[in-house]
Amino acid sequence: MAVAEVQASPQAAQQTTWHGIVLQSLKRNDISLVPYVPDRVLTTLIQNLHADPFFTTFPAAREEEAVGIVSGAWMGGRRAAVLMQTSGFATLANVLASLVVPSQIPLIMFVSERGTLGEFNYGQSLVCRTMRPVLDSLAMEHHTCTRLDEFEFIVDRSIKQALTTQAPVALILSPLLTGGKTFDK
């Protein structure tokens, strides 16, 4: 008896990558609006979001603008998430403390982490060290995602919790998960 070859569907293959898991989790939770600030680590995810007609995806000039768009979308009845890099998070303390947290907006942030594991830019390292204390001071839920085998669970449950409790969440994408930014000589 011959063994039939089983070929994985593109969707199944996509779900085995961190960016595929993000895309499928957003769809599963009816999050279709995704503003972002461009970032090299997020490039594949951004390209895949643009290629999928389910999503409305576009670049924002600054992280505060993307957060404002997501906040307005929530107030208008649409679910949204934002993509950014650690350095961009440094600009968000005011909009988080004055709009998102007190207005109970379930802001879902995917933050690619710089400033650790071989970082060459001292400024990135400083921002990375301040990000979690800022999130803690605002009592914002946050998870640093390092392992692919638990990533889908963390992303899906974090999104569900944010939407149900109307509280923001930051999913910090560690270089251990994404491979990080490569630093050319």
Given for the second form:
Amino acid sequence: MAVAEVQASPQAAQQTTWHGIVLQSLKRNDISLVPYVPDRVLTTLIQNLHADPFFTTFPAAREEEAVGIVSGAWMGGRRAAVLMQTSGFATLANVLASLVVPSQIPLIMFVSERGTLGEFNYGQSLVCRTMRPVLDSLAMEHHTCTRLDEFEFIVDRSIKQALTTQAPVALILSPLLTGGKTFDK
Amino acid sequence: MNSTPARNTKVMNRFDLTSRLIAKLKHEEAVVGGIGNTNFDLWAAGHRPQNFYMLGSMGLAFPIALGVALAQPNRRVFALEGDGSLLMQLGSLSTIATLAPKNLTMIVMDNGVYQITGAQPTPASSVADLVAIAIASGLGNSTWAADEEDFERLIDQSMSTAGPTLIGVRIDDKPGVGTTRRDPVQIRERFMHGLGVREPL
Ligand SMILES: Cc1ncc(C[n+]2csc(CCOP(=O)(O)OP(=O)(O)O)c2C)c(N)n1
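Got the form predicted on its own; could you also share the form predicted together with the partner chain?
Every component of the complex follows; first up is the chain already shown.
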């Protein structure tokens, strides 16, 4: 579905694909610093962020490091967000519980969801199951994004809520939204 | 640059060095103190609104300082980190080398042990050279301070260098001399006031 729509003009693609919506919503909310640890599903988004001079986007060696960077940036007055995969989120319990939540830092995370809806690696599916219990144990806001038609609403509102309430948010990008990774290669 | 082995550098003291650093700061420079002793001594050296004290998140002093440096390129940012803590985030040295912020000075307090948890030796203590690791990670401007005077010289030099600086200091096994008030929201809020990001209510 989303794939067919990418074929339109680059402008239209920005609006009608999930990754176009992420990029435009970040920009609209003045979020210019975007460190990531990649996931295959995030490839196009990462490429487009690199291609857009508005963004400072770069790989970090660990997701925890990226969370430290964006926390420092926000305290210094620059808005930022982190991109990662489910397994990256699984490394974050310590930094969320000992820095982000107690310091009231509006950490904005986009998590590409591996481990469900056609996962072929048993370990990935187990890692995925640790994510929501960790988020819930810290009473963190999170949304599982499955539909393109409501995606912009969720992303834009969630960013604004994180910033105004000074609370972190995780936007989980379901394979229903992104197509996910398939077992053909 | 790293031809002086760590063992030939003088063994100094964390609180003394932190105090020497703070005494030099005249332009509201930001200082990020790592977990435990590193921020205890930063606190003891005299609270400043531009200080951020890390109460957890072991290893993130340099990444947090990098974020501050990227947000405020015209402000000098210092980060103080323990050797054990740095071992948790060696990858961040490459990230910092790639982004190469001009305004970041990193100080590694190397006592060879996890002092605060009972002074157990780190896995690196008898085999690794953290400054050599930093250089190999792309931070060419990384040096062991030979003594206190050299430390002060390296701090001064870092303020006018065109890229990030890392200074390694060998320190004794003394604990920090103060105890940071563990109030994360106030610490974060005061820091943001200190950086001019927002006004007090
Ligand atoms: C992820 C994690 N592992 C372990 C600990 C426990 N811990 C707290 S401080 C510390 C030692 C810090 O060592 P170092 O950075 O060398 O500083 P020093 O205590 O020697 O001053 C440890 C192991 C922790 N807080 N977080």
